[in-house]
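Just one chain is shown here, as structure tokens, and it is the form predicted alone.
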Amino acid sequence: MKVFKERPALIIAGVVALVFAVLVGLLATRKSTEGAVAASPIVGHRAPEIAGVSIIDGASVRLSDYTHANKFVLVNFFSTTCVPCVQEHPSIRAFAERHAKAGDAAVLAVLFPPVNKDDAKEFWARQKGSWPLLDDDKAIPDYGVTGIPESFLIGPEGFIRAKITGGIKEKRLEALLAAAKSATFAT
């Protein structure tokens, strides 16, 4: 009991230095939700349409038109003031870049608000940004989009496969476009 009433500051450092350590454990240790497919009651139907002027080029851009084209199409909600969303971006370029060679699969990124088209151009123009960028607040809630960055693929007959939360990287992106090349999927 001596040691209590002498040390008090000592005792209560050592309580918060082990519940520090038990939670920085859980954490090291947890499963990453990096590129997780999620579960949504969106997967598996027809993609919300999402439509507008490139920010990028003042392209005019349809998610139609690319399935229309017969190509699968990564749907990537983004922002530039998000740092998963800007790790990510070079995993999606090299996805975006390979594929628009094999003319298989595209990409079609939505601002997240709160929108700076000119910091969303500075980075694009920065960070080789090649795919078409648009301002479509109605996709957010369109898709059920709650934070960033959330990426959706939608496959060539215009049906959502699957919804990804969180940053991903081009090997993982490459695993679901295989995944749903391979799949059957019925309209």
Second form
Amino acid sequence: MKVFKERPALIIAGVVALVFAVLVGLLATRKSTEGAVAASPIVGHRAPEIAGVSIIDGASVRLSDYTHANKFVLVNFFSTTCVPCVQEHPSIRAFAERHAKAGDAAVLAVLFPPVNKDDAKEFWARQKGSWPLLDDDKAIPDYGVTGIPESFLIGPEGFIRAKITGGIKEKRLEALLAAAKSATFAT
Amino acid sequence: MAKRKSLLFVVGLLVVLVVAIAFGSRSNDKALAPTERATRLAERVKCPTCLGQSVAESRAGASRAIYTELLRRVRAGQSDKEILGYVESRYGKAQLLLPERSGIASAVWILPVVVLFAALFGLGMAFRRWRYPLAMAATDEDRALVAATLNRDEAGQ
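Having seen the form predicted alone, could you give me the form predicted together with the partner chain?
And the full complex, kicking off with our chain again.
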């Protein structure tokens, strides 16, 4: 008490510095939410249909075509104006290419509004996107999308297995797919 | 007899008030144009990508997509309950800008009614007091005290 009366400014500055240091420590050591599996009321429910014509090559695409072919599907909500979406693109490309060869999983991208088809086409050509890209407004509320990038892993039985928020790395995607494959899922 | 008449008058007024409130707050959404109804519903849904805005207020892409889906469902003839149920099934209860009707949040619905009835009761009590003067009369002692005070004042002048 006597010290506080003599040097109040120094004590207050010390307390503020201590609180600041604790906050910095907490923020620096907490787990990143990037690529995190997020809770959502639709996880565990039947995946809403996504259908349309791919912006890239005009091919008709339906989500159910993939699941009927007994494939897992990664539905990725994407925009060319979103930095984490652009950053995660190489990981998704590697995942798509590997599983296209294996024939066990596929990727389906949905453009997040505002949609600029020309920008998306140019980005796909430059970044060598090999999977369909749809403009399906209905999919945004149907999947309860709250931001981008957001991805959903759909099982071959047509049910949503996981929701992933933020940009995702290839390793994490593979781990999620492996976990989904090994899990027993009762519909 | 007069007391009974006034009581009937107050009860009649309360009945008129309750009926007027019920009639005024009655949902007339079926009569609205689809875009108006969709906008009303959009006012009850949070924008998922912005802070403190409803889907109706926001120009964000996700909000526009939700609004389009609300409008599509209105045009398909779904009820408000069905449409808001759809939003809740996709985004969760937190996406709706209406307090829950159960648990602690139900106080938001109950408290205004409780306060209204307490205020009406208080007003009734006040009117009653103002109407019937207090049954108090000055005693001889009071009169003597006033007279003594007046005499003292006059003497002072």
